[in-house]
Structure formats: structure tokens, C-alpha cells
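The chain that follows stands alone, in the form predicted on its own, written as C-alpha cells.
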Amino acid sequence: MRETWRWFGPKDIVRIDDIVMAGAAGVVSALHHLPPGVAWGDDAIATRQAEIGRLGSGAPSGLTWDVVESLPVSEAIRQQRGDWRDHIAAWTRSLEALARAGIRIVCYNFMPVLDWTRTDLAWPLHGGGTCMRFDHVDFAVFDLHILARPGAAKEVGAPLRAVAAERFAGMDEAARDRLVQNIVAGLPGGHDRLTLADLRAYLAAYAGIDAARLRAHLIDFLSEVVPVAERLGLRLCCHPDDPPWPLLGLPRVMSTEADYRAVLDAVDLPANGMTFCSGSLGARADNDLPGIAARLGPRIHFVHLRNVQREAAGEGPGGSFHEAAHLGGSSDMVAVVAALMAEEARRRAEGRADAEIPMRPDHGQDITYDLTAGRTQPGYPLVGRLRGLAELRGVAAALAHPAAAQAG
């Protein structure tokens, strides 16, 4: 797999020099300062490519912008309201500009309102490190007692309601404020931050949009943009929901293998593909990660490798989990890497030009220098991801070694 690294632009705490020293070959980035619904222009794309291609000294970095993550899909498109058709037109213009710049892989997501969601951005680990965590009780506290979402009490079972009420009663104002900020924090390079009023307005806008309707909207969107990507030689890949189950009464439609199969079959072109995120999918115990990698392999255009430790079970597929070390946690990362490398070998045998799949070490625990540098970037530390990349590189090297084949 081609090793890449996510970079949020010049404001990122990780420098291009750091990425080069980590040994990555390419960069995953986006124009995070541009809001959803705005077309990306040639000049802005070229500026980001130049930033990626230059060390702090001004010398060439040797890095290339390999993957866009993410070209944002607006709420107007997800809801099919307002200027949604204009937003699709802007999205396709962005694809055309990216194709002119030679960037071929575009990751996006179709998660309503909230991107990845965590209740703690610096949960303490044994030894002094920290990580991001999703606590299903804390989330119920937020839903029931802070957001006070209408209908939440009917959706949350009595045992969880009782535990959440007790925990809420024990929280002071600072703890409640911290929980709110953690949940609405969004990505480090995000365009804006939601207030509780914003969140309530968005939730109200989804009244009447269930999973079936949201999936239909996704398929409508893909029916417009995938043929454009196919014509341009691009590959689109949808990121799974994170976490992969409904939150706040909002539908989630990219959480399981069946979800992906439905969408890939509905718009059955090679350009319509998957971002295989082992951490997002791995938060559900019923997702068979090596099996998904094998069965959907031909349509996997981009890979995120990270691991989560599933903790207490919640209601339905949900539960608590935290970001584990890349080779720790609840998922068999060696089996996942082996399945992806087998897919690459199959593609090489077919003569596919995209035999090498770009991969990035996703998220990471904050350890050593990450904790002492005086700047934090939840989920995207330097040393924590460097450790993950080194571990994954070692797994891939071992699996590819002739001695591994001899040992069976």
C-alpha cells in the first residue's frame, strides 16, 4: 500500500518536513477553508499542491497530493433542499479542477450534521498517554439532559436513561460544557463549529428523513457525480459513519457491508467506491473487517488503518469504545492488512493501474512529544500516528517477505 499522511494545511501542527521524516510518500488533504457548496478553483488547488511540495527551507519535499479528504457534501445535498442542485454542480466543477491538477482520488462522507463524534478528546491511558473516546452513557447524558432532544427519552432504554440521569446529576457546569465542546468539536481543519442552537436547527431539518430516504438522496447524488468522475478518470470513495450507528435520531446509511453493497450496486461504475476505515467499521462487533476488505476489495479506493477497543455494550449496535494502538484493540489488524495486500496482488495480476491502494495511519494516541509540545490536535498527533505508521509498515513488510510465504 502507498503510505500517505493526512495534513490540514499550513495551520496543521504537523509540518511537511515531519511528514517527509515519517517516510510517507504522499499527502491527504483538502481545502478546509472553503465551505460546502463552493466549487474548488484551479488556483486554490495549485496553492495547496505547492505547499505540500515544499519543505520549510524551500527545497522540494518530494511529496504529492494523492487523495482529497474531504470534498464536503453539503447538508442541502443530503436533505435535497434549497440550493442542492447548485451544490452538486459546484461539486462536479471541483472534480473537474482536481482532474486538471492530476489528483485522482476523492474521499467524502454522507454523515448528517455531525462528522466523527467523540465524548472525550483526551481520555487518559495507562502510562500517561491520551486518546479519543466515545462513551455511550456520556452521549446519552448529552442527548437527554443537555441537548434535551424531543423524542430522545423514547429512543433510549430505561436502564441507560437511569445511568445517564445519575451521571448528569454528578457533573458540574465545567464538565457539562466540556462534553458539549467535545461532541461538536469536529475535525481540526473544519470550517466552523456548531452551537447547541445550530444543532437543534439541523436536527429539526431532518424531521421526516429516515434511513431509506437518506440512502435514496445519496444514490441520487452519486448518479450525478459518479459518471463525471468516471469520465475524468477519478475514483470517489465514501467514508463510513463514525460511529457506525444512528445518533441523535439521525439516520446513518454507511455503517455496514450491506450499506456499501446497496450503494455500490445502485451506481455500478468503477469510480463509485469505498474508503475502507478499519476504525469506524471496527466500532461495530458485527462488521467482519477482513471479510469486507476481501469481498468489497475491487471497489476500495482508499484505506484508513486504525484500531478501536470496544468497551461496554450499548443498545443495539452501539457502545463505548476508545482509540487503541494500531496493532491493539478489538480488530485483527494483521488480518486486515493481509486482505488488502491480497487485493493489491489481485489487481496487479489483472493489470489494473490502481493496484497500489493509498493508505494512511488514521488517528493516533497522544504520546511523548504530542503531550509536551504545547499544542493539541485531537486524533491527529505527530508521534502517535508515526508510531502507527511504523507498526503498519512492519506488518506489511513481514507479510510481503518470502519467509512469510515459506512459513505458510
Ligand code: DNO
The other form holds:
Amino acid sequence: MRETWRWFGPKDIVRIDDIVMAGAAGVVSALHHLPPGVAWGDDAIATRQAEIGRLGSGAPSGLTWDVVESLPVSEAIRQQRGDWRDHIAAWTRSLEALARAGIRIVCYNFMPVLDWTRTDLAWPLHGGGTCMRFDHVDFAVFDLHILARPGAAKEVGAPLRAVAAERFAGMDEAARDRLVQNIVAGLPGGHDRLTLADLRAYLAAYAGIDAARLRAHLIDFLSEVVPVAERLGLRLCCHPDDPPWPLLGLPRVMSTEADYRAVLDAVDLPANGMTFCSGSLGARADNDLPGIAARLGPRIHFVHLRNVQREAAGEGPGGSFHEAAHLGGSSDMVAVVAALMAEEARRRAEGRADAEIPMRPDHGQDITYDLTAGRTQPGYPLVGRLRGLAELRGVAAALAHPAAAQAG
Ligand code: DNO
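Could you output the structure for the form predicted together with the ligand, given that the previous block was the form predicted on its own?
Everything in the complex follows now, all chains and molecules, and the chain you saw is the first one.
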């Protein structure tokens, strides 16, 4: 796999020099300053490519911008309201500009309103490090008592309602505020921090949109953009829902293998692909990660590798989890890497030009120097990701080595 590293642009706490020292070959980035619905221009893309291409000293970095993450899909497109047709046209123009710049892989997601969601951005670990965590009780506290969403009480089961009520009663104002901030935090470099009022307005807008309808909107969108991508030689790859189940009564339709199968089959072209994110998919015990990598392999255009520890075994979708070390946690990362490498070998045998799949170490725990003031960037610390990349690189090197068979 081609080792890449997510970089949020010049505002990122990690420098291009750091990425080179981490040993990555390519960069994953986006024009985070441009809002969804606006077409990306040639100049802005070229500027980001130039930033990626040089070290702090001005010398060439040797890095290239390999993957766009994300080309944002607007709420108008997801809901098919307002300017949604113009937004699809803008998305298509962005694809054309990216193709002119030689950038071929484009990741996006179709999660309504909230992208990745955690209740704690700095959960303490043994030894002093921290990680991100999703606590299903805290989330129910937010839903039932802070957002006070109409309908929440009907959806949340009685036992969880009771635990949530008790926890809410024990939280002071500061703890409640922190929970709100964590849930609506958004990505570093992004501008999608929401207020509770924004969130309520979005939820109201989704009143008539169930999972079937959202999936139909996704398929409508893909029916327009995938043929364009195919013609331009680009590969689109939808990121899974994180966590992979509905939140706040909002539908989520890219959470399981069956979800992907439905959407990949509906617009059955190679350009319609998947971002295989082991961390997002791995939050559900019923997602068979190596099996998904094998069965959907030909359509995997980009890979995120990270691990989660599911905390309540057998609880099914909706339970708590935290972000483990890359080789720790509930998912068998070696089996995942092996399945992805088998897919690469299959592509090489077929003569596919895209045999090497770009992967990035996704998220990381905050460890050592990540814990110093000014080094915090939720999910995207330097040292934690460096550790993850180094471990994954070791797995890949070992699996590729002839001595691996001998080691048994
Ligand atoms: C979180 C990320 C996601 C991802 C988008 C892709 O850290 O994995 O926010 O970038 O969902 O569109």
C-alpha cells in the first residue's frame, strides 16, 4: 500500500517536513476553507500542491497530493433541496479541475449533518496518553437532556434512559458544555462547528427523509458524478458512517457491507468506490472487516487504518467504543492488512494501473509530545499517528517478506 498522511494545510500543527520524516510518500488534503457547494478552482488546487511539494526550507519535499479528503457534499445535495443541482454542477467542476491537476482519488461522505462523532476527545489512557471515545450513555444524555430532541425518548430504550437521566443529574454546567463541544467539534481545519440551534434546524429539515430516501439521494448524486469521474479517469470513494449507525434520529446509509453493495451496484462503474475505514466500520461487531476488504476489494480506492476497542461486547450497533492503538482494539489489523495486500496482488496480476492502494494511518492517540500545549489536534496528532504508521508499515513489510511463511 502507498503510505499517505492527512494534512489540513498550512494551519495544520504538523509540517510537511514532519510528514517526510514520518516516511510517508503522499499527502491527503482538502481545500477546507471552501464551503460545500463551491467549485474548487485550478489556482487554489495548484497552491495546495505547491505547499505540499516544498519543505520549510523551500527545497522540494518529494511529496505529492494523492487523495482529496474530502470534496464535501452539501446538505442541499443530501436533502435535495434549494441549490442542490447547482451544487452537483460545482462538484463536477471540482472533479474536472482535480483531473487537470493530476489528482485522481476523491473521498467524500454522505453522513447527514454530523460527520464523525465522539463524546470525549481526550479520554485518559494508562501511562498518561489520551484517545477519543464514543460513550453511548453520554450520547443519550446529549440527545435526551441537552438537545432535548422531540422523539428521542421513544427511540432510546428504558434502561438506557434511566442511566442517562442519572448521569445527566450528576453533571455540572462545565461537563455539559464540554459534552456539547465534543459532539459538535468538527474536523481540525474545517469550519463545521455547529450550535445547538443549527443542529435543531437541521434535524427539522430531515423530518421527511428516512434511510430509503437518503440512499435514493445518494444514488441520484452518484448517477451524475460517477460517469464524469469515469470519463476523467478519477476514482470516487465514499467514507463509511462514523459511528456506523443512525444518530439523533438521522438516517445513516453507509454503515455496513450491504449498504455499500447496494450503492456500488446501483451505479456499477469502477469509479464508484469505497474508502475502506477500518476504524469506522470496526465499531460494529457485525462488520467482518477482512471479508469486506476481500469482497469489495476491487472497488476500494482508499484505505484508512485505525482500530477501535468496542467496550460492551454483544451489545450490537450503538455501543461505546474508544480509539485503540493501531494494532490493539477489537479488529484484527493484521488480517485486514493481509486482505488489502491480497487485493493489490490480484490487481497487479490483472494489470490494473491502480494496483497500489493509498492508505493512511487514521487518527492516533495523543502520546508524549502530542500532550504539550498547542500540539492538540483531535484525532490527528503527530506522534500518535507516527506510531500507527510505523506499526502498520511493520505489518506490511512482514507480510510481504518470504520469511513470513517460515515464521509460521
Ligand atoms: C475523521 C475522518 C472523517 C472523514 C470524512 C470523509 O477523522 O475520517 O471526517 O474525513 O468523513 O468525508
